[in-house]
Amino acid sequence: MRLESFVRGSWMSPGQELAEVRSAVTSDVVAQVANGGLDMGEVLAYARKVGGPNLRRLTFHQRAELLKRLALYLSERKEQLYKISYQTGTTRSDNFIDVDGGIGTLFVYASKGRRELPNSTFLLDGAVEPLSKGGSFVGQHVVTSMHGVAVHINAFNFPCWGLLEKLAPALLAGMPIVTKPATITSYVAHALVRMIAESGILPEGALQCIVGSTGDLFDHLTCQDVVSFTGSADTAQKLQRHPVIARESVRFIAERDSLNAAILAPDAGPGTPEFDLFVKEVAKEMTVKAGQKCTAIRRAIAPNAHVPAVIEALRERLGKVRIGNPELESVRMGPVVGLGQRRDVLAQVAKLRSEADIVVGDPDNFSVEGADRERGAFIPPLLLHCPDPIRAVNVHSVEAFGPVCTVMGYDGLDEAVALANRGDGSLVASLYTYDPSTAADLTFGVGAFHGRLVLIDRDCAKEQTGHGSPMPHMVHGGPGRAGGGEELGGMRGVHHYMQRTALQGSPGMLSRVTKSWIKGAPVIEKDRHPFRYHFDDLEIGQTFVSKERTISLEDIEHFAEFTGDAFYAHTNEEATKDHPFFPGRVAHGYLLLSFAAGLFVDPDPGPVLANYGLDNLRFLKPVQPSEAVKVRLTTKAKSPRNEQYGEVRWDVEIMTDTGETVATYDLLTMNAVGS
């Protein structure tokens, strides 16, 4: 199979340089490769000319829907990428966190975007900032979509995952994506594009696939672009170094090596259910994807006095470890993805042996089920001891990506705080204690080195992720050696592809720029209540004031009885005296919002269908009997949800008969379209 990169809407291969891609099975060629024949400078001109502009003229929503029908579409077919897979050297369930777990990301992001951002083509980011002592000048935060690309860089060991958790937030955020797969494991990439381009889902432009060699794609990038690259630091530090980035000021966002660490806390002896969790998880991230994850475990921390009897469990367990073929049921680790790759590990460990020995597995003595040992890439899980950790350098230092981990102990939990932050920069780590006060030294103590905790106990044992799963709601990334970058992380992730913009200027100008009323700005006043006109009609800064209510200390000590909430503020007077807020007996909070309801409400059925919430709600002045309120309601922002409603938020203000503001919040309604 020769493959072929998917680029300005069609595939091509043009290269006449070939390179063989084998099984890491077999060692049989699987699919042939061509470098070079593609002119970068036009890729990335599609991309911004056509791609880019198909994307940006969507909303949010809209995008978050054709996320949705992508993930529909490609787990109907997944079966397809579960068999294309096991060439790689993964196993069924290997390739479940790979395929499933991509497409599990894009409906997370399909469902993010739609409840978490708005129907429109921009963000509002944080409130509005008064910048004069008038009012007439003010400031807002917005983020708009970059014109440029995404080039998504990916690792050989997630041809599934790593292109699809890089293409939804990109995709989200209105950018275009040109996605280069690791050249072992290619043909994966390839399939699942395939199907991706076939689906006819995502506008002209929106994707497209590089195949080999990425030739001078680099010198045409922009400071409108994103380099998204997860692999090798030595690969990201040459990509970093490129004139062009530094130029440009291109964001780039690494995820490189890390030596992640389990670490076993002094509670959690032989005997505990963390003692347990933590043998599981050390031996599990071992062996799935034979230890070929960014996020494995490369070091066991755990106390001297437990070390003999974590070995002995983990050599235990690792024993029924059945290596080989990986489409046999019965296997539960397959090969490393090619030769190469297991010289390489094994040129690691040997490295590794200069500081540590190896307690469990032998290189040279171990058997394979359904296939030849010598001609796959075969490797059995190694377990090391390094008696000496804190003068040891190596063992934190040196990454052999494969299924390799050292144990190594240590005396006080200062000393394995030490020693997990040795690894300058992790992606993750995971904590095994029941006792908070020594989980809460841990996170503190190497949260700043780590990009991710997972604390595991046996309260969580049953529904936990999971030391390697980066879950697509959290960040993944960290700091130093794993690179620095950030991606995933809910929203967080939608914003690396965005700019953010101060805009300045007056409340009605920023009001009308942004579609979000701002407080100074104009108002419009109508003769009819603005509940009764429909979600299109509507227009923003409409305001209804409505008329005043005195209240009483009847009515406030008729609310303490009636819904029970007699807080002494409320009802006795002499509990008052010198309080540092209430001048007195004062009227509830949520008795004022009440009698604002029924200030501001038009009780008619009409478009309004229901109110569901309230955003940031203050109570900024008390109010004492016989005060009078009254309500400003003002439409503040109009947001299309579906054919038959739409999302309308109204800033209220409550105020006394003498303008003083009482309260503020957002009331969110779901009116009906239509006239």
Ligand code: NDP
The other form holds:
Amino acid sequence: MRLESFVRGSWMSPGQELAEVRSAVTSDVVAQVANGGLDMGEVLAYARKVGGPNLRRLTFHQRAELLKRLALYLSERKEQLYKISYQTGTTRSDNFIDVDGGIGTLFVYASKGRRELPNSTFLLDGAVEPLSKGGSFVGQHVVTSMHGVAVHINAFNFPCWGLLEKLAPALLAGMPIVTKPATITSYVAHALVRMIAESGILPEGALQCIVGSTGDLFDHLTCQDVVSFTGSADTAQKLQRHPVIARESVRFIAERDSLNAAILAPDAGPGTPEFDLFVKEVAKEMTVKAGQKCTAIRRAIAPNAHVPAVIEALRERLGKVRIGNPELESVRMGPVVGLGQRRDVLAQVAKLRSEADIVVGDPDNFSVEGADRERGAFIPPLLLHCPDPIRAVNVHSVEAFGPVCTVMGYDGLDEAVALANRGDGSLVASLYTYDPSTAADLTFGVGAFHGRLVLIDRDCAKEQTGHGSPMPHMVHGGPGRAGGGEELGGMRGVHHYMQRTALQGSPGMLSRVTKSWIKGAPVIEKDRHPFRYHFDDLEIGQTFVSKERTISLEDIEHFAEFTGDAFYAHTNEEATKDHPFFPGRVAHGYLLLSFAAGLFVDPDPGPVLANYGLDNLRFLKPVQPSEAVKVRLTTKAKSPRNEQYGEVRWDVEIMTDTGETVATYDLLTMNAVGS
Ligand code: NDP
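Requested next: the structure of the form predicted together with the ligand (the form predicted on its own having been shown above).
And the full complex, kicking off with our chain again.
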């Protein structure tokens, strides 16, 4: 099968120079990849001219809807992807991580996009900042989609997840994507992109895929493009040093080598649930995807006293792992991705052996089921023990990207922290302890050197998602050796594809530009109460000011009695003497909110369907008995939801009769569309 690239809306493979891609299991040729022949300047131009505008005209909610439809479409076809993936050496459960993990990421971004982003094309970031004494000049940060291309360069180990976990946040941000899969597993990514293209779900130009070399693509990058790379440190550095990256300040997100650690704490000795969890996790990370995970545990750090028990327990577990043809149900671990990768792993193991001994596994003597041990890229799980990890260098710097892990002992938590941090920046570390103070010492000892920490103990044992699984909600990336980049992390990942701009001007102008009313901007007063207006007819800035209500001591006492909230500040004059905030008995904050609703609500049935929450509530001034309050209610922002209703955000200010602000908050209602 000659693989084609998907560029400018068509499948093509003009290159003359063909490279063969071989099965990890049999070494037979499974695909051919042609390098060269594509005009990379045109590829990027097409994304900028067609894909970008097509995506940017959609709102975040519409883009989230595309992700959901895509996830559903791919879910129905995932068996096809499993089938193709076996040739990369992965078992069914490995494929579940790659294929279902990728689809799951689409689902999470679809749902988060709808829940956490507005139904518009830009974001407001943070609060309005007053920048002048008179209030006529304010600041507000806005975040808009970049006008370039998201160039995604992926590693071989996750042809589906890697493509989709990068695609979801970029697409939600409104950026078109050019994805470049690693050649050795490109036939899987190719099948995935074919499915996506056939679905017709994404707008034209939103996704292009380059199979084979990227040629001179980097020469055509501009300041509006983002490169997100996963792979080796060598390639990352080479690409980061490209003159265009520096000249154009192209954003470059890197996720590369990482010598992740699992730390067994002193309290978690043999016989404790945490010891068993540690052993299980280390064995799992060595064997899932034959250890070819950027997050796999490369260093198992245990108290010196527990090292023999750790090695013994791992020997027993790893001894049960059946290696062979990944399509067989009995097989737990397949080969690494190819014979070249096997050579690399064994060469890296040789470097580790200058400081560590193999204590489990023999690369020259192991059995393989349903496959030829020499033609397939098989390696058994190899556990090493480093007797002097403080002085060792390679065990902290050489990444053997296969089923390989080194056990190292420590004395005292400080030493455990020092060893973990010798990785010089890692994607993840997992900590196994049931002692909160040990957990805190380890967390704050190693935190700055890690992108993610997983605290695994008996309480979360059944549900914890694992040391090696990046979750779409949480950041994935790490400092130093791990590349210094960050992906995923919910909406954080979306912001990597957007530009934050500090906007300064008058409240009136900024309100109109951002379609969000700012205090100090002109208000619109109409004859009818704003609750009488349907979603479409309500104008931003439309205001209602209530009549006043005097708060009496009886009101406060009644509220205390009625609700049971008899907190001393509302009921006991004596107890408020010398109080830092209260000049005497004061009204409950919740009483003020309730009275505010009583003052601003227009009670008759109408377009306001429901009140569904308050945001940003602040009580700013206590109210004493016999003081009067009134409320200003202003339409702050509107966000359409569907054909029936939309969300209205109201700016609410409770004031005293002399105009002092008592409380502020955003009220959220759902309003019917149309009359
Ligand atoms: P590479 O760095 O060689 O390749 C990663 C990606 O970069 C591939 O898509 C590759 O494409 C592409 N690439 C390579 N050179 C260029 C270039 N000049 N311009 C544009 N793209 C380029 O890593 P591998 O995937 O081959 O893995 C090698 C090693 O990297 C592993 O053994 C492991 O040690 C480490 N690795 C670490 C990961 C981590 O996150 N910790 C993840 C994966 C790998 P092509 O395949 O066509 O060369």
